[in-house]
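Next up: a single chain in structure tokens, the form predicted on its own.
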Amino acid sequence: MSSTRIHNFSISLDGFATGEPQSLEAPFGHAGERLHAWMFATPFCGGDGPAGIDDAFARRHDEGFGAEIMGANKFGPPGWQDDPDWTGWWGEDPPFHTPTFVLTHRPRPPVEMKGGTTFHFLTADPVEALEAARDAASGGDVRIGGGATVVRDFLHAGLVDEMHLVLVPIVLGRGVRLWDGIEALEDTYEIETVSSPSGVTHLSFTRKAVT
């Protein structure tokens, strides 16, 4: 069966995923692009830092995947409903490549993108989420892409086979934050660190086999 991941998912020091308040010109709210710089300036996404650790880990993001399931916060500015012509952040040819299940409680007809992407809208739980993106997956892991609060509900689903976290080393204080209701997971999961010279600590988490 395929394995169900989270990769390159960036938190602060003090838990955030994302600032506030999000809109049209702010994604990330008062963030900004703090959280993602260290990815930014990778090779990988076309940047001028070294291929190194960071790159390594950037670059597992398009590795085994056949389809990606998001939250509605990810996919689009609060009110971004109300806009039938509303297709995401991410232009005519998003990065994803795959079938893409947004959550939401406001369905409407999928949206075909260039590229391979195609836009999915339904009202699920994560268990039924799960099972539609693994269906039009063929085979592939399907990739878990936030935000922070679709990440926690399938943490707490137990449906999580790896998640690749990155610490970023900014303090927030304000936001939507990744462990509220989270505790213990080094009981479910081998967890391992690395250092990065560009000061983000990479944060792996594999599911302990079952004995």
Second form
There are 2 protein chains.
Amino acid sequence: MSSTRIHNFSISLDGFATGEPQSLEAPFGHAGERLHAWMFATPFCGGDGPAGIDDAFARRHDEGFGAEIMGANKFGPPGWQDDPDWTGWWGEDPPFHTPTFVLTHRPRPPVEMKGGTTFHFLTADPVEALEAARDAASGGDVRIGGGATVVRDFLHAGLVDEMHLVLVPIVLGRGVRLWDGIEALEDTYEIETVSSPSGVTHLSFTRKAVT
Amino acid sequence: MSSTRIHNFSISLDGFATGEPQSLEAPFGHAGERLHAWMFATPFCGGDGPAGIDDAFARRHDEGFGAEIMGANKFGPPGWQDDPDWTGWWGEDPPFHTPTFVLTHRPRPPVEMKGGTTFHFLTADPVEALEAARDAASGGDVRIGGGATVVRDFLHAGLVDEMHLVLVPIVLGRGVRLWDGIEALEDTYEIETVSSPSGVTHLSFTRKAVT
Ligand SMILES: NC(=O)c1ccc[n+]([C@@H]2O[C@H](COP(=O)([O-])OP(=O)(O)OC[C@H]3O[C@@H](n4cnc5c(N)ncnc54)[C@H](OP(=O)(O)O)[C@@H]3O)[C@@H](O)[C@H]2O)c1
Ligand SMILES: NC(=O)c1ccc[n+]([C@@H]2O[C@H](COP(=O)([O-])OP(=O)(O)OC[C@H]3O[C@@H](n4cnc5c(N)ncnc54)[C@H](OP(=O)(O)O)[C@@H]3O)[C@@H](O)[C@H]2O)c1
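Give me the form predicted together with another copy of the chain now, not the form predicted on its own.
Time for the whole complex; same chain goes first.
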């Protein structure tokens, strides 16, 4: 059975998944690269950190996925919808290598990139979007790629099977919060926490078996 | 030099230090005892958990303090100010054993309890309150006992030397948030994170030396 997973989703101690304001020059606003420095340091990302816990978690981003779903604000900076040539932050060969569904209220025709990534743009609620992604995933899992708004919507809809959060020891104070309106995840998920020598803490949420 | 410290301050993953509503029957509202179950399980608190990491952290609550400062909402449920006989949640011999300063807009005369705890009630800003507590502490350290509002106010005023937070793997969704209006603590504090086998994560904030 195909499952729906979130990986390497990084938040500050106060629960922000991005700083503000988001822009072309600063995709994460005043957070800069601090939310993802732990990941860039891993061998998986070409960094010179150890092949340890951060690396092991980071690699799961690429394991067994047949599609990704992301939000409009992950795909580009405010206003990208007005630029017909915008094809994402990631250059010619984006790191998804599968059909990738961008949720937006201003859809456009699909764009085929190098390396197996095709961007599809759609206006759809989480259930419909997941159906479309599953159909395209050829039996693979579906990654919910973020940002916070989309993660929150999929949690609310009860569609997430596994979620890996990374708690980064900074206090952002402002940005987009993951937790707003979310409650009692401990009722439906086993939650494992483990700190890394790098200073981040990995939180693994695994959906409990229904008894 | 006397220092100002916070210990065993427990928050949910989404940053709430208490649930809601606070009442005589449920001091932590819908959070119940879940924020402090890790602590009650320690030998320090008479529990049957191991003498491990949670116990080591918990014990620091009692080390070297000459006074505590707490907020009105830690001292009693909403409305305690209307009850002249209210002397706190903790019975005849409260676990402070020092002068203990309760910040409130409706001060009353001091109350001497058993075991060395005397409650003093005062309306004062954090700087003034800390001065009063230091004067009473006979060279000992001053504990900022909470709740969230008071911890936040002392952080804002730059008066906290050490802060031990305990991240409990539950998502409360509502209550009183620790982080509101706090930003960039990483600039002034070293932050160490370590997960316990019990499932909680201890966060130690230590003020950086001024260079
Ligand atoms: N911390 C991490 O690990 C991580 C991971 C990924 C991304 N991020 C960052 O998070 C930020 C983006 O997060 P965000 O919460 O601002 O936004 P987001 O979740 O990326 O996107 C939200 C937007 O997507 C569109 N959308 C969402 N659901 C839709 C639906 N059902 N139908 C149609 N459109 C829908 C809407 O945009 P329109 O109405 O404009 O179409 C909505 O405003 C970026 O800075 C990104 O880099 C962080
Ligand atoms: N998670 C933990 O580890 C932990 C630790 C301690 C407490 N708690 C819980 O946290 C909750 C209380 O937290 P809280 O944030 O609601 O309130 P709080 O911080 O305990 O108290 C805030 C109140 O104290 C009074 N106050 C604060 N500063 C003052 C000042 N400078 N001068 C005069 N009065 C001042 C005001 O009350 P008035 O205006 O009414 O006088 C204010 O509303 C309780 O449920 C408590 O059990 C949790």
